[in-house]
Each structure stands twice: as structure tokens, then as C-alpha cells.
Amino acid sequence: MDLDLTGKYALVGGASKGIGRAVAEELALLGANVIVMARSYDLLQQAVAALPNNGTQKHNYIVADNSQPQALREAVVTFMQTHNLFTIHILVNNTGGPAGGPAIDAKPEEFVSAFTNHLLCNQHLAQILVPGMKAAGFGRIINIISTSVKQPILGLGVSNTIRGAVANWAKTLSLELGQYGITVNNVLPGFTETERLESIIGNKAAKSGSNEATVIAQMKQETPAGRFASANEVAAAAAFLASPAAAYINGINLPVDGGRTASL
């Protein structure tokens, strides 16, 4: 099986911690030159220093904020020009999800903000990178979203809405770009040990009046695997989709959820 990404460049969003950082590590292990992107300069420096390196890999970082899509676009373009880099072969779109709460209670501007942070930034990055992918005859766009695109999650109204929009954007792109050797796929994490999950658990405990241990036990009971995923388990799925071995997998939603999603 060809998993070798030697010579390929990858841009990974939200890579200062959590799933994004784990994806960056897995891609580096496969030989890619990894560019990590997030808001925190200090955390990005730490992430780059910790990435696996065979001695020839060129890892780097971009400081950018998904709440400012035009500035993010300019940061990526400037980085590529500065480093004389025409092609980034792999784009991993990943950023923190919106705050929880019922859809009916959400303010309209919450939907606009989430749409900006997720879909608009994804579109900016795709428009920057797809020309180079086409020229190389190899491209991977991987979106880390949520199982809510298959089965909405109660209490995550804004997230359910925006994640669904990203999933359909990705499917549309997969139809448009497949002919150029570019695949577009979505990874759907289930309950994964991240700061985001800790926040969700805390909110559930507060609203239900129970303690966090009870909430955790209930969530694990909902999962056939009986446990939460590690960030690296989600990252492994993304890394496979980025590899040459996954060249004929295009336009899919891949749950990594221990079997929790109750649909095919």
C-alpha cells in the first residue's frame, strides 16, 4: 500500500492542538512537509518543533485566524510567495466548532460567524491551492467536520447547520475536481478526547444537573466501542485519505466514531 507523502506539502488548519495537531503529526510521519496553521504563534512554534522529521522535511507555520477570511487568504498567499512555493498538495480544513445550544435560540449572527469561520475560509483556501494541485496532478482536500452531517446532534444547532453546508460544499467540489487527480473528502469525528469534548461534557452536566462523570458514562454507553477516540485515531483516517493509496476515494463522509452514528 502506497502511503508515502515524501515531497508533498500539506497545510493543516487548527493544528496548534487537538485533532489538527494530530493530523499534522501523522502526515509528517508519512513524509510530508507540513505547514501548521492556527491563531497562536507560541503553540504553532511548539507544534512545528514536535513534528516528526527525517532530516529532509521542511515544516513551517502560518499564523492566521478563521474569523478573518481575507486576512487568512493574504497570510497563505504571502507565505507561498515568500517561500517560492507554488503547490501545496494537501489541504486539511479544520477549525473549532461553534458554541452549543438549540438552533431556535441562536442569533442570526451566530450562523453568519460560523459560516465565515468554516465554509468561507475553506473556499478561500481551496481557491488558492487548487491551481497548484491541478498542475501537479495530485491534490487532497480533507475537511474535519462532524457526524452531525449524517445525524444531527441535539444541542448543537448552529454546528449541525454549518457542518452540513461544508459537507455539501465538499461533495460538490469532489464532482468538479476529480478529473484533475484531486479528491475531496470529509472526516467525521465522533466523541474525541479534545478540549472541545471537555466543553461539551461540561455544558451537558450543567444543563442536566448531573456531574461530569455521569455524562461521560452516558456518552460512552452511546458508543458501541465503549470509549472515546484519541485524536490520533481520527488523524489516521485523514492521513490515509491524503495518501496515494486513497486516490479513488472521493466525495465521501467517513465517520470515525466507534460505530455511534445510527445510519449508513
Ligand code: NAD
The other form holds:
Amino acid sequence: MDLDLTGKYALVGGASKGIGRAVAEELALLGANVIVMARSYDLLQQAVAALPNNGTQKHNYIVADNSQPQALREAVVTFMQTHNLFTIHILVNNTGGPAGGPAIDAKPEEFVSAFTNHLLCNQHLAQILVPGMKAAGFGRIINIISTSVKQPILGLGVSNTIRGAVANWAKTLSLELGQYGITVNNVLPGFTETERLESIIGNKAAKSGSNEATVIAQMKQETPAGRFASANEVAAAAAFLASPAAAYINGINLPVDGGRTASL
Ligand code: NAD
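Same protein, different form: I have the form predicted on its own, so give me the form predicted in complex with the named molecule.
And the full complex, kicking off with our chain again.
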């Protein structure tokens, strides 16, 4: 099975922590040159220094904020010009999830903000990178979204809505770009041990009036695997989709949820 990403460049969003950082690690383990992106210069420096490196890999970082899509676009374009880089073969669209709460209580501006942070940034990045992917005859766009595209999650109204938009955007792109050797797929994490999960557990406990241990036990009980995922387990699925071996997988939603999603 060809998992070798030697010589390939990857750009990973939300890569200072959590699932994004783990994806960056897994791609680096397969040989890619990985560019990590997020808002914090300090955390990105630490992430780059900690990435696996066989001595020839050129890892780097871009400081950018998904709430500012035009500035994010300019940061990526400037980086590519400065480093004389025409092709980034792998794009992993990932950033922090929207705040929780029922859809009916969300302010309309929260939907605009989520659309901006998720869909608009994905679109800017795809437009920048697809020409290089086409020229290389190899491209991978992988979106880290949520199992809510298969089964909405109560209490995550804005997130459920925006994930659906990203999933339909991705499916449409997969139809448009497959002919160029570019695949577009979504990874749907289940409960994954990151800061995001800690905040979800805290919110559930506060809302239900029970303690966090009880909430954690309930969440694990909902999951056939009986446990949470590590960020690297989710990242491994993304890294496989990025590999040459996954060339014929296009336009899918891949749950990595320990079997929790109760739909086909
Ligand atoms: P996390 O909060 O641990 O990490 C998010 C990353 O995105 C961090 O690097 C953070 O700095 C970065 N980020 C946040 N806001 C940003 C912004 N405005 N601009 C640039 N970077 C920004 O989250 P995670 O658990 O790794 O989740 C990643 C994605 O997967 C999120 O969309 C999340 O909702 C989704 N998800 C997570 C879980 C889970 O259980 N952890 C489950 C389903 C879906």
C-alpha cells in the first residue's frame, strides 16, 4: 500500500492543537513537508519543532485567523510567493468549532460567523491551491467536520448547520475536481480527546446539573467502542485519505467515531 508522501507539501489548518496538530504529525510521519496554520505564533513554533522530521522535510507555519478570510488568503499567497512554492498537494481544512446551544437561540450573526470561519476560508484556500494540484495531477482536500452531517447533534445548532454546508461544498468540489487527480473528502470525528471535547463536557454538565464524571460516562456509553478517540486516531484517517493509496476514494464522509453514529 502506497502511503508515501515524500516530496509532497501539506497545509493543515487549526494545527496548533487538537485534531489539526495530530493530522500534521501523521502527515509528517508519512514524509510530507507540513505547513501548520493557526492564530498563535508561539504554539505554531512549538508544533513545527515537535513534528517528525527525517532531516530532509521542510516544515513551516503560517499565522492566520479563520475569522478574517481575506487576510488568511493573503497570508497563504504571500507564504507561497516568499517560498517559491507553486504546489501544495494536500489541504486540510480545520479550525475551532462554533459555540454550542440550540439553533433556535442562536443569533443570526453566529451563523454568519460560522459560515465565514468554515466555508469561506475553505473556499479561499481551495481557490489558491487547486491550480497547483491540477498542475501536479495530485491533490487532496480533506475537511475535518463532524458526524452531525449524518445525524444532527442536539445542542450544536450552529455547528450542525454549517457542517452540512461544508459537506455539500465538498461533495460538489469532488464532482468537479476528480478528473484532475484531486479528491475531496470529509473526516467526521466522534468524541475526541481535545480542548474542544473538554468544553463540550463542561457545557453538558452545567446544563444538566450533573457532574463531569457522569457526563463522561454517559458519552462513553453512547459509543460502541466504550471510550473517546485520541486525536491521532482521527488524524490517521485523514492521513490515509491524503495518501496515494486513497486515490479512488472521493466525495465521502468518513466517520471516525467508535461506531456512535446510528446511520449508514
Ligand atoms: P480544538 O479546539 O482542540 O482545536 C482547534 C484548533 O483550531 C486549534 O489549533 C485552534 O487554535 C484553531 N483555531 C480556533 N479558532 C481559530 C481561528 N479563528 N483561526 C485559526 N485557527 C483557529 O478542536 P478539535 O477538537 O481539534 O476540533 C477540530 C474540529 O473538529 C472542530 O471543527 C471541531 O468542532 C470538530 N470536532 C471535534 C470533535 C471532538 O470531540 N474534539 C468532535 C466532532 C467534531
